[in-house]
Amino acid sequence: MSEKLRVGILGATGMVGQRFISLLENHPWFEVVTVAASARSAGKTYEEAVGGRWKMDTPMPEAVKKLVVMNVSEVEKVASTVDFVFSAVDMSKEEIKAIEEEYAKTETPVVSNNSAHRWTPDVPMVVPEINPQHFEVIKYQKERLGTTRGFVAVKPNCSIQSYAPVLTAWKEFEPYEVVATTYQAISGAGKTFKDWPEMVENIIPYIGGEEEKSEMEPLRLWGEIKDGQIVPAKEPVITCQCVRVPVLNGHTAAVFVKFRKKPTKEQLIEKLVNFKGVPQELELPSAPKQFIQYMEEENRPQVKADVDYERGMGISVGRLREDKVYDFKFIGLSHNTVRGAAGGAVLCAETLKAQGYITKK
């Protein structure tokens, strides 16, 4: 019997469960042995449920492809053949929100990319080498779910990634007030090209919900633990816009900072290329080696050159320089499916794992 953690992925045939199955083949600690979706796909094999429809650009892994996929609605049949789930199930937010504290209250960890519980008060919305220490409040939500091992922990928007972390770096300079405009890759609709051929040339100026989720979710990630739950920070104020761009993998974020107390270019670049976490002391098994790389190249960072930067883990920066209205202005880039998907809700599992929240049943 493999000594890898079993995994079940919930939503294994959309976009973001295809990207879990890729990410997590010959996974050193978890092993995927489940996989679940609607009633649709239930009973076929996973190579027959997902069709044609296979959207990664590495090919499915041989060891799913004969998987039989299981009804994700069948709770305790699933739960009972895995150690914990990754979600990323395609419903209402209610009926996700009731699912997962379903799949919880198996005594099934559940690590969610979905945004249902992303304001739940006592549930953890983790960027590990920003808010490890939210997962504290994972006692407090076992408490409410009457649980000793099952809980719900999500990953944040992946319109933040590319912002979130710096700003995070920079924390000591006290930033107070951020304007930033996201370009958003069409993967981040679970799209594809051939799938959404409006796109081809095209921009949209509109991402339903993005833009709230884009100024309200790093205030979570940068809040505190009080009473049981997370109560969000203050600052930075953040106002945004979110475009949609005819690129397939890559959300750009252009962002303007002031700071109460006056870095120098140099100062905030020192910060950047140090900035690490637990899962870099850790040494964790998806985490990049260095988290944000600076490029000094005035045309950089671009979606075709640095969207893979540590296997698509890491934030690339570039254009860091002084503003007349504000204090400093940057690009920011990271891999929407991957850090800001799949590959960040792996890391989270992870850290859970590396303390203690995750074990085998």
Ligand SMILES: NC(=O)c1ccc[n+]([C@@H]2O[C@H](COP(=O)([O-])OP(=O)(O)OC[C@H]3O[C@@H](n4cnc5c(N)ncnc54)[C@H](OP(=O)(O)O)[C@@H]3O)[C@@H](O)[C@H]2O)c1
Second form
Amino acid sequence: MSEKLRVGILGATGMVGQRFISLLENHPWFEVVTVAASARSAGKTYEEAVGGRWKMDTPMPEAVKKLVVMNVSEVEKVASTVDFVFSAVDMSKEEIKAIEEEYAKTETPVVSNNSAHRWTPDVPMVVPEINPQHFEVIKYQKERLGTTRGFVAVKPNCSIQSYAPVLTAWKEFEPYEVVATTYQAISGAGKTFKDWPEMVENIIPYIGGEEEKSEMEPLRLWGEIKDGQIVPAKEPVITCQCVRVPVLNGHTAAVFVKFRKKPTKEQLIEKLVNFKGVPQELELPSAPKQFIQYMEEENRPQVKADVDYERGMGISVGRLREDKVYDFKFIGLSHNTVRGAAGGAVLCAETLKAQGYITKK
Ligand SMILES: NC(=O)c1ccc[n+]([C@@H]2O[C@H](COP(=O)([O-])OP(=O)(O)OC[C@H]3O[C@@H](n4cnc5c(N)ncnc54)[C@H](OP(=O)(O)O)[C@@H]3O)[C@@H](O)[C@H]2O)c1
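Please move on to the form predicted in complex with this ligand, as the form predicted on its own is already shown.
Zooming out: every chain and molecule, the one shown earlier first.
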């Protein structure tokens, strides 16, 4: 039997599900053995179920083409085939919350891309370079669920990945007020230009629920575990506008920051390029070697040139300069469906495996 951990993907036929399939092709630790989706796809081969909906640049991996799609709702059946699952199903928030906990209760860890559990007090929401210590809350969650190895862990929203790591790198200068505008790619809505022609040459100044997530989720990343729950930090206060732009992949953020201990530009750059965390120390398979790159050129980072930096797992920062109203301003860029979605979840799962939370059943 393979030594790799057996993985199932819930919502495997969707855009994020497809990204999981692509990223896990030839993964050294994880092997996709089960794909699950709605009743519409169940019973078909993965290739048939996806049909013309394959949205990745790389071809569908041979190893998954003939897998027969299972029904996400048949929890025991799906769970019996795997060591853990990634979740990327599109259902109502309440349904997702319930079904992810059902999987956990079958002693199957769930690493989720969905927002449903991001504010469940004993569910860790983790960027492994920022707050891997939050995985310690899993022991309290297991007590609540009555499990020994099953739990739910989540990753945060794609929009915050272009600035939350940057603000974390600058923590010792005590940023206390942040204004951000995000310029978000259409793949964040699971779309391409073919299926969203309205977005060609267009800007839409509204993304439902995104501004609240962009303002609040970083505070949870910077929170602490108290009495078995994650208690969010209170600062920095973040105000955000989220705009949909005609870009396929890559969320850009334009950010202004005020600091209590005002640093120099050189100090800020030094903190960015030296910022690393557990994934770099453990050399996890999906970890970017250099998490944040600083670009000196005035016209960088650019989506087309820089979105795939470190295979989409790194953050590109540029145009850092002093500001008349705030202390500093900068531009950040991250890949929304890699670091911001499936890749971020894969890195969480690698951290969980390395720390002994995910094992063979
Ligand atoms: N796209 C992004 O960049 C991004 C980023 C962060 C978070 N998310 C979140 O991730 C989730 C998936 O997004 P997506 O863009 O991949 O969506 P998607 O392309 O619409 O895919 C949805 C997936 O969920 C399955 N599904 C739908 N209804 C279901 C049901 N009732 N029971 C079981 N499975 C069902 C679909 O299966 P069928 O093919 O059988 O219908 C498909 O596999 C969403 O909750 C989204 O909000 C997306």
